[in-house]
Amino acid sequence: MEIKNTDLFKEQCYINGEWVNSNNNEIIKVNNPATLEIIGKVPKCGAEETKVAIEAANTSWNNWKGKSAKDRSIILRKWFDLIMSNQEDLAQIMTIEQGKPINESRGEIAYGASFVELYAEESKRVYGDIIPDPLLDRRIVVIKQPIGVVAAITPWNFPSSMITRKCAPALAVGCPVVIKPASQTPFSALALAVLAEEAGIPKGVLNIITGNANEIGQELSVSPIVRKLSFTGSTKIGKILLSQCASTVKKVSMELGGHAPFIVFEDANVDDAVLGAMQSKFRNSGQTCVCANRLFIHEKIYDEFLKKFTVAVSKIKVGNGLEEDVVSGPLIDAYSLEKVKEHVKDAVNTGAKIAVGGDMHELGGNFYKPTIISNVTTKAKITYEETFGPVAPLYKFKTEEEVIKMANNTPYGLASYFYSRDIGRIWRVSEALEYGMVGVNTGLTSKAEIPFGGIKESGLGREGSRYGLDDFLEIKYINMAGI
């Protein structure tokens, strides 16, 4: 790893303005999931730890949230122009740890940082509403005040951008703040609280802690101190810790599993969707969210997509992220691969083909060669279960409500996508389509502007845009009689 500012790469927790160790020293080794070399360490921090920075996140949240709104918006204003001149080195430090191509990633640095950007904006603009009263004597106002400590627990497959796009709007409207970042990237999530240090953000008020993940995330679920939890991670965590919440009827934000459809009707430019397949499916490897996990394409144009699809994803080079002509790194770790092999081989076993790939990448390790299967059935897991990895499978449809019937199939409700150039086609899919994000005739759609989240069992709440302020706020309602 070269990076110019060194003091970026911390093996520390961040905890009331120090950088400390665990109690018991224990550590947790980070890899790099391209070369499976450990290139640090941080400290494996438990309950009690995380009780010390809940502590501290509550003693500074008055001194915090007293501050005016335009002084909060400076210092935010500070953390995004610290974080754009240091991009290049965050971006090394993504790579080595989660594996992204460092394109990526210098995308991804950017990305977050635009949630920075956008709520040191929005902070000034928390508004209120005066309501006329039926009793002529009376006045009823409504505020918004901040709801306090914010937990954030951020996943390892954005570690740079989850962190702000949760972290960014709590500070803004004067909430405190403790991040627990997975263990696979803590450091992302680290050199963040460095420039937050240098911009201006008081000790307490931002505070980042590694370590067991049941341990921390349980002392943050149950905590009568944090009035929010918000999490992005699997349904199947998220649920764990939304029944542990209850225990405080605690305010949350879940953005859980995915299971994205991406739809190309027989009037689509199969030149477009082919591009949109390919942004959709292969960015950090099939290694988010939102990407498609199902491609449902018109039996009229199947033939064409495939062969396109087919020759596109056949040039996607594959190697260690920082290899500037990379487009493809590896997976995670070794769990991730195996759930990648067992769905292929599913999927064959059930019917499909391999049109390319489908097979081990020659580097070894956790790499996987980005793979096409056609023909796939409804009994593979792959229709049901969220791959996580560069495994496109194809299906064929006839009819628009067939198509329809076949994306809403499944519990999870995030992102979807389909082309066509029908606008009475548009408008009814879009709004038939279950799901809390709709992608017409693009496979990109996130930026820090737009309402990001899920219905069903993919989330509650969301995050980004003017919205995003909305879920670290509570609703206070004044009435002023006697006038």
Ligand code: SIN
The other form holds:
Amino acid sequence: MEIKNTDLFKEQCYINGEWVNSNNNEIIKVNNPATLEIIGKVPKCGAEETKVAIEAANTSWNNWKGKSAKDRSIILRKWFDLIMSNQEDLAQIMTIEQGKPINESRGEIAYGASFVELYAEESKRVYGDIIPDPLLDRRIVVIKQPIGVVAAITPWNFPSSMITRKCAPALAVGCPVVIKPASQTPFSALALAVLAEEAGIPKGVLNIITGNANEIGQELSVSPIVRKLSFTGSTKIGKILLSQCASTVKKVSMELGGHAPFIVFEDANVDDAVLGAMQSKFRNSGQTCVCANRLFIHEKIYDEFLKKFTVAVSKIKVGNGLEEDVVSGPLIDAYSLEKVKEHVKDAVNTGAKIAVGGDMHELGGNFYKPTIISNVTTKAKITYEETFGPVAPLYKFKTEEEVIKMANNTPYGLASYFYSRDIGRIWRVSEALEYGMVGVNTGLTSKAEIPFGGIKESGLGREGSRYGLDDFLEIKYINMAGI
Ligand code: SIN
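Alright, leaving the form predicted alone aside, put up the form predicted together with the ligand.
Now the full complex is given, and it begins with the chain already shown.
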């Protein structure tokens, strides 16, 4: 890794404006998933250090919420500028800890920064309301206030943007935050804290704690001081956090697993659909909650789609993400690799055929070949479980009614996609898909301006856009009498 601003690479936690170790000096080693080399270490903190971070955040709250929205906005805007002026260094850090291709890392830094930019603007638009009171001498006034200390638990697949997507709206409305980044990718988070400090975010307002996920997660969820927990990760862990948060009736946002259908109707532009499938399925080597997990192709265009998709997938260059021309990096770890292998093996055993890939990559380590499996049956595990890897399973369908049923046959409801040129069908299918997000004739829908989130077991709440502010605000009603 070659970074110009070496101050960005921190191996300590950031609590109450100071760079600190864990109480007992225990550490977690972090590796590069492409080379399996150790690239650094971070403190292995637990409940005690988490309590300190929560206290620090709480102490800073009055001062932070007491600032004018405009003053918070100026600081956030400065943070955005600093992130963008350090984009290349931040991207390098991300690629060595996460493995994604350097171009994707550059894109993620800009994506992450765009939440800071958006919420720097939105902080000035936290409007209230006045409601006519049935009694003539009274007025009903509604104001919105910051909820208080926010805990954010973020994943390894988007080490920077999932932090800004949670923290920027929280900070914008006046909430302090305690962030627990994934242990696989802490350096991107710590680098953001360096720039937050430089931007003028006061001490205690933004804290980053690394370490034992169970202990830290438990403390963040049971602490009565923390008034809101925002989590991105698996549905399994989300359910545990939800039950832990029940003890203090905390407000929660959960951005959990997905099992996105990607439907190509017979009237679609097949070339566009192939491009969309490439973008949706293979971004971050298929390690996104929104990636296409089940590709339903109409029988009339199935062969054409399969042929064109196979040509495109066989051209994907796999390798170390630091090489400029690489478009698919490694999986994050051996556990993820095993799951991918198991899903492909099971699909083949239940009748599917490998069109391309289907095996470990020659590079070894955590690398798996970009894969298409055709004629997948409903017996295969991949039909029901999220794979989180570079595997595209293809299913053939005949009718709109049949494919909607298949697409909705899952407890998940995050992202969905379909391709069609028929305006009537576009409305019908968009409304019938039981998902929080629908991409029509596109495989890429993420941006700061959208309300990102899912229904069913994919989560609660929305992130991004003006809707993303609501999750960090409490509504207060004031009845004014004697007017
Ligand atoms: C995710 O996979 O968790 C987020 C993906 C995105 O923001 O596009």
